[in-house]
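Here we start with a single chain on its own, the form predicted on its own, put down as structure tokens.
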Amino acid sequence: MDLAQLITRRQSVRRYSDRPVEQEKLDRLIEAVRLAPSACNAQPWTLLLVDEPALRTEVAKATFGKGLSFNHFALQAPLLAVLVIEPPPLAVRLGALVKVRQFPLIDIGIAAAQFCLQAAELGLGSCMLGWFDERKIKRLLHIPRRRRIGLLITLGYAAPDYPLRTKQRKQAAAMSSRNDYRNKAG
């Protein structure tokens, strides 16, 4: 499949079946990450794969908690990555500094959608949670006090019967314009 039919094909999974992730795909999911561009080629990242159950399930109950129902489905998934944002070299920071960028947040972004890209071509589904207990998953995979998580990914084979894009997204035109910002409709 070429790269515009992958865009269009991947999107947020939140059913999962319970077939576990082959390790020759996990390793192109790890390549994919390892190989994605970063800030003066900092690649400011650890990528974990937790797939032992229990740890599992632990790590996925830090991504909801009483009263929200969101992200429940993470228990579903029978991997979850976990990108860790190392520090990255001084050239970066200063850099940083000067532009007021943050470019391991960056770095994250697109090396998570390399992940989702690549999950997508070998068939699996993925979706990207913001929302987590950062402490909790801390101690349960014994990450180092002054690291960040930057996100985690849910990963698995989408539930059979798991529909197709129903949300809608924006027009072209409201949100891309050329030239001039004004020139955008909406």
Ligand SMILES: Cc1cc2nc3c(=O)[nH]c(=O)nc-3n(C[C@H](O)[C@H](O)[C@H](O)COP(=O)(O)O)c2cc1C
Contents of the next structure:
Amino acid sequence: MDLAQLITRRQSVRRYSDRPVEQEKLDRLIEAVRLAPSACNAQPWTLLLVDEPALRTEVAKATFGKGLSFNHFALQAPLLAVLVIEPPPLAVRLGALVKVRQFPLIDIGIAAAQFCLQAAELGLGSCMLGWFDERKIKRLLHIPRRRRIGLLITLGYAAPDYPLRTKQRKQAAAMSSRNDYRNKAG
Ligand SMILES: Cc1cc2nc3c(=O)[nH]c(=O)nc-3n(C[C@H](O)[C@H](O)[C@H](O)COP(=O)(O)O)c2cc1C
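Switch over from the form predicted on its own to the form predicted in complex with the named molecule, please.
Shown next: the complete complex, the earlier chain at its head.
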């Protein structure tokens, strides 16, 4: 699969089979995050893989609540990846202050994208989750109080009949332009 095919193939998967993810594939996913670019090469992340069934269930339950059922599918995923944001070196923190830019958030997003693309290449499904009870998950996984969780990612083999991408995207002319922002359509 070339990169363009991979980018097209990756989609959020919200229904999983219970087939566990092989250790070699997990190693490849760790490598995809490890090699991700980051501001000043700060690598401001810890990737926590949660697959112990009881613990995983508790973490999954912290991604939805009463009246908020949209992340219920996290209960089915055989593995939950948690991207913890680590404090970057002082130079990055100062640069972020001066430029008013959240570099670690950008870095985590890139790392998560690499994770999900690598997962797709390995035949795995994934879905990033930005909605969760951060305090509860930090308590469950013994993440220090001062750390922030950037994203959760559900991971596993998609259910056999899982439909192909349905999410619509903007037309190219509506989200890109050449030389002048005003050339963008709409
Ligand atoms: C930062 C971020 C947070 C997201 N949070 C959630 C979430 O909490 N629950 C969910 O089901 N999907 C979540 N998603 C997945 C998006 O809904 C999904 O990527 C988008 O609808 C495009 O669909 P696709 O991934 O299938 O291409 C999130 C994606 C990103 C990038």
